[in-house]
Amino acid sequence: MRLTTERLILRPPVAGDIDAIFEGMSDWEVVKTLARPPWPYERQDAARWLAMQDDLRADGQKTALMLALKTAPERAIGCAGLEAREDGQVHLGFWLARSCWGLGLMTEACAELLRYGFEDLGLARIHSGCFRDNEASRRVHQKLGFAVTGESRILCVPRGESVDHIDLALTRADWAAANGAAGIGLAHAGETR
């Protein structure tokens, strides 16, 4: 599966992202954002990391993409995806290194990744969430029309404790009338991260 945007190309991971994966996910300041990465990140994390998505990936459980710039589609910036928890709900997670922050790149990428999990795959609701102090991965969110549905405190692996978070979610209906009937999404938006 591949996915393209304006500036980028979602491609699956493969072997060749290992150094981007472990240069993104060694940076504090993108770790800290995210719920489930050990801290501090080896690359023994990423190379396990890597080993098991084609699994996931075949199971249906997840669809984790490396989004890479088209100007250097061999190197990885960073990874959104897709993934069914065992609730039923399928949950819309990213990452993005911190070079590329405010540049747009995430909001244009899950602008994509809603698209497909909306029109090609079918889902009435895509869940996310993100830490109360996390105001980028929140403008995302907002400007992708994500809701607010409700607030917890989630375990920060990285972090060792639990943080406040926002619980949301974006209804096909509600993604399907803010980009119009044919779907067109917010790719070209030229937002911020």
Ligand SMILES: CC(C)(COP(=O)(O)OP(=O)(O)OC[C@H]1O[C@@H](n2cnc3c(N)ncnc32)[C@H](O)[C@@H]1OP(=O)(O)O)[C@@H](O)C(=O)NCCC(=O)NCCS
Given for the second form:
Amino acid sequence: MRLTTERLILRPPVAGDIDAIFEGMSDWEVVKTLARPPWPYERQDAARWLAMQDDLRADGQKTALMLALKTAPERAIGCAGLEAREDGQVHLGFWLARSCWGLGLMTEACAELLRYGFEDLGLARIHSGCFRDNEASRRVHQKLGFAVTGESRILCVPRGESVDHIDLALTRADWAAANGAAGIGLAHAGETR
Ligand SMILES: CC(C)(COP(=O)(O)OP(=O)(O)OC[C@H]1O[C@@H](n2cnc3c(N)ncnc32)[C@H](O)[C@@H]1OP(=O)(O)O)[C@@H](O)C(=O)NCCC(=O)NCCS
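What would the structure be for the form predicted together with the ligand, rather than the form predicted on its own?
Up next: the whole complex, starting with the chain shown before.
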């Protein structure tokens, strides 16, 4: 599958993305905001992550898409994805190489990923969240229309400790209202799909 936005291509990871993933995830400012990656992040961690993605996508467990600028499509600059957790909730996750921050790119990418989730997959609700100290991610979620649903403490593997976390969610109804999309007529999806 492949999604496009005004400035971006979103496409499944390929083996050739290993350098971009390793580079992006070797940046502490990126990794400290994520819950699960190991730290220090080794090249083999990127290889291991890449090796899992085809199976996860085939199982419908996860759609991780690499982001690339249309003007430089050969070089991935980040990743955004939807993951179905064991409790049935579908969660949004994303990271972007620091050289590309502040240009509105992740908001643009996630807006299209949300459209895909709600319109194409028929999801009723998409969950997300960020560590309380991650102001940029909070702002991206705010721009996308996510609402706060709670607070928690989540283990941040790279930091090696539990960190205050803001739980967020966006319903298809709210997304449709904000985007002028139909939002109805889709299958009566349950919580997740
Ligand atoms: C979060 C992240 C994806 C944002 O990507 P991006 O393309 O720069 O995001 P956008 O440009 O679409 O929007 C960022 C917004 O946050 C704001 N922002 C950035 N840093 C901020 C800060 N320290 N405090 C407050 N707002 C901040 C920007 O001004 C912008 O808001 P605006 O459009 O109202 O001006 C990127 O910073 C990143 O990859 N960070 C590390 C990984 C991460 O945090 N992943 C999410 C984990 S929950």
